[in-house]
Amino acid sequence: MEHGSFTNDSHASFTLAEEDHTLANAVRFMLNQDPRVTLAGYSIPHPSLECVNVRVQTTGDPAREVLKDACQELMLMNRHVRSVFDKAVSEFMVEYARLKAEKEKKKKAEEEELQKQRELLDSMDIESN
């Protein structure tokens, strides 16, 4: 919900329902990165209310458009972070599978060597000497 001025659309407050510090701080950060923004902040009216008030003041551009642009930039940033994360997880899984296979191969070789040593000991007649 927008709470703006009828005479100056470069200043407005917005209420984001069912949101908290997580989204509000990210939106505030993105707004403050925009050179068109002179003031960006947020408040939570009461801890038991699930809403956030975001205040935006710009150099002249409509606050609604600047907020929309900030949200779109935030979505792009989140997509990038997600893609980097997914790539890192995939690389980890490949490396983990490689290391696990290597470990199993080493364990099997050790077991085979141990079996050979047991067979060698069994073939020796230690009691008859």
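Positions refer to the first chain, counted from 1. We call the rigid core whatever largest set of C-alpha positions still superposes within 1.5 Å between the two forms. All values derive from a computational prediction rather than experimental measurement. Compared with the form predicted together with the partner chain:
- Core-superposed comparison between the two forms: the Cα of E113 travels 2 Å or more.
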Second form
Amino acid sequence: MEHGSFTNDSHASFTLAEEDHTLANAVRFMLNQDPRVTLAGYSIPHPSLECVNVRVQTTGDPAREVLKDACQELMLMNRHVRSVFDKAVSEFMVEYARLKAEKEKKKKAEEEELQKQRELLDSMDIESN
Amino acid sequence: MVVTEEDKIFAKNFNINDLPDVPAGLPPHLKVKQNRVVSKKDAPVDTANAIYSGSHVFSGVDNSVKLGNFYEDFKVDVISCTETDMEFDMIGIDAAFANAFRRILISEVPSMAIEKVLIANNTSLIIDEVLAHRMGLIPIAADPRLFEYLTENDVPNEKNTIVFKLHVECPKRQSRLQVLTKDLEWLPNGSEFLKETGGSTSTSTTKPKTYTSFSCSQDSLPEFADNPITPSYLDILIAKLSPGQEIELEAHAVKGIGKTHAKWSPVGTAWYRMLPEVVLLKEVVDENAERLVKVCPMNVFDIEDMGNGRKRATVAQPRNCTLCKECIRDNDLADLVELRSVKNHFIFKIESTGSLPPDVLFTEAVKILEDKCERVIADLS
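Condition change, the form predicted on its own to the form predicted together with the partner chain:
Whole complex next, starting from this chain.
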């Protein structure tokens, strides 16, 4: 919901229902990153209310559009975070599986070597004193 | 201020035309202020982030996070990842995001938890309310994405409810019995308790009415066909029974979020910290070096041999540092060591309770933040 004025749409407050610091802080960060914004901030009017008020003041562009752009940008960043994260996890899993296989291979080779030596020892038929 | 010989030479040779036209980045002392929190003896300094895009405009530096830059700079390093625990580094992102992900993981990613407990018989020492509360806190290994929320007007059905049965009795003249989560038995066909109906109007042809109305058995669904739903851990103690005591109950688990009640939180905890950076401002040698190694409880420092029996301290394991400040509390060492935290490098840890692996939980959390943005955009247009 927007609380603005009829004559000047570059200053406005927005009430986001059922949101808290989680979204509001991230949105405020994105708004501050926008050079069109002169002031951006948020507050929770009362701890028992489930809403946040976001204040946006711009150099002239409609505040509503600027806020929308901030959300859009936030969404794109999230998408990027997800893709990078998924890639990192799958790479880690591949690496982990490779290391594990290598370890097992090494262990197996060691065991075989031990077995061989044992057989060799048996075949040498050493006389006990 | 003392003017040294060096300053005099610098001033003599200084020519303003030799300076570059545009300053290249922030001067080093401001760069440290921008990117590092420094833990001083009494309090940390430079904690605030200059998030305004034009904060360094007079130095000719653009402080804004451009989408293009972010795409290049953002990095994730997975340190460890198992079925339940995960540690990863998130580099090149603001605390606002890291905190949003953490908050969502704890309170807004859904999971399944026991919400209703129908107690038929409870002669144990634990009273009904406490027993029901304990049941609620049992983590359940069921993918919440396969279920729907049970709203107020819904009837419990196979899409929104998981039913468990618990019927244990401690036989007389035997030792005390432990009731563990492995005694919980999944009922894929729903509740077995009959609902009392007024009068005997129900005919024998219809199915007797129970507390749930499943249209089909849950184990006929492909997702659960060969992996039955169980609690995440089978060795959690629910109650202890003395000889002759008995518990008979039915527990109905539904989908929910941690904001409503902590039992629906899918993580034991999710937390992050900034990457610690330990800097030796001057060379720490001999006695001081030994003292530094000894004073650090996390074994951050190591000693290097310089030859001639002289020793020098090195920072071997900066990641171990917990910023306990034990080293800068020592008066002799305070001027030699500086403890910093990198502002845009987060060590993120997630401990799952078993409903989903931690990496899936994180992607779900990011998706939830995306949905929030989408909802705001939809509201505004």
